[in-house]
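Quick heads-up: it's one chain on its own, the form predicted alone, in structure tokens.
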Amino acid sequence: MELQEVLRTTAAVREFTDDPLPDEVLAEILEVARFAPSGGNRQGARIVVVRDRETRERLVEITGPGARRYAAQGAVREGPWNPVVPTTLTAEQIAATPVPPHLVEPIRTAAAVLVVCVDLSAVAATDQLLDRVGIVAGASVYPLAWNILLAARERGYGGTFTTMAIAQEPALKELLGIPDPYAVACVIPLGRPVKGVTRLKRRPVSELATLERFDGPPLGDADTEE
């Protein structure tokens, strides 16, 4: 499969067949993915591969509170977990909201669940003193996580980033024995997709990139088909 096709068809996959993901295939995926860049090439990422059913059920429980809030805010048309606009919902309203199955079932049905972590002592978080949520440290781990999905797609597998469990990170770290100063970046259920993946639809380049300034003229589209 050509790179352009992989990039255009690596969708968020949440429904999986019963096909296994053998250790040797997963190792091939990670063998390719490990060449992702990281700050200073410190390579501070670690991946915990979870297959055990009891561990997965506990992971579902840990995911529940974050997923519940996500669903509650979405139901009232708020931006779920938005760091700029606080929620108007009470704790009681959030607690009364059912957890949507699609946010937890992939943890149960995937062939394997990958918990991607990063050593915070190996990152250069240049935005740590700013008065906003920090994102720069993610540059040392999310390229690896995305490479996993790209390499999986090339081999006929799929998955998606999930982050709901990170709202309960202390419990997640205790479950998997993740030490400090590691942080969890995402949880990736991975398996063989039920549905075939087609080309994705995204905003055109002219709505994505501007010249010279944020309010500058748009960069022209190289491909306006989709």
Ligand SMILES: Cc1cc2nc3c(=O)[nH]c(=O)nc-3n(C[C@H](O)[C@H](O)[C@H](O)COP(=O)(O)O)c2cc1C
Contents of the next structure:
Amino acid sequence: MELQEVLRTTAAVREFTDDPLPDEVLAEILEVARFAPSGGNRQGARIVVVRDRETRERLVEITGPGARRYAAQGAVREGPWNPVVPTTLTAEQIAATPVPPHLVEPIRTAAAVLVVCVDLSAVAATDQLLDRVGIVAGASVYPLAWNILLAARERGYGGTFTTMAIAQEPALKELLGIPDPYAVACVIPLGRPVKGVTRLKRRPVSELATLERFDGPPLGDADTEE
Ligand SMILES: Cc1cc2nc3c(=O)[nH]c(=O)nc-3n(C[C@H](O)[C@H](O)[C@H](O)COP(=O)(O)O)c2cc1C
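Form predicted alone already given; the form predicted together with this ligand follows:
Below is the whole assembly, all chains and molecules, this chain first.
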């Protein structure tokens, strides 16, 4: 598959066939994904491949609270889990919200679930002294996570970045024996997609990039974009 097509069609896949994802294929996917960059090339990422049914059920439980809050906030049109605009909901309102199946079922139905971790003692976080939520540390692990999804797509597999379980990171780390100072970056259910390619909805380049300044003229021609 051409790189162009991979980049344009790597969607969030949450429904999987019963097809297996053998360790050999997973190793091939990781063999190319591993060329992702990390700050200072410290390569602090680690991946735990989960197939065990009982472990997955615990993962589903651990995912529940984060997913409840996501759904509860979405239902009242808040930006779920947004760190800048805090929620107006009470803990009781969140606890009373059902867990949306699409946020947990992929953990049960995927051929494998990859838990992507990063050694916090190996990341460079140049924004750590700023008075805002940290973003740079994640850049030492998310390129690898995205490479995994791209490489999987090229081989006819798919998956989704999921992050709800990280709200319960201590339980997640205990479940999988992840030591300090590792953090969990994402949980990726991976398998053979049920559905074919769908057209991805993304903002056009003219809304994404400007020239010279943030308020500069747009890059790209809105009239010619798909
Ligand atoms: C940082 C990040 C966190 C995400 N967390 C979740 C998640 O917890 N559960 C989930 O089902 N999808 C999650 N997603 C997937 C997004 O919902 C998905 O990428 C987005 O809606 C675009 O979907 P599409 O590629 O099918 O258009 C996450 C994506 C990113 C990049």
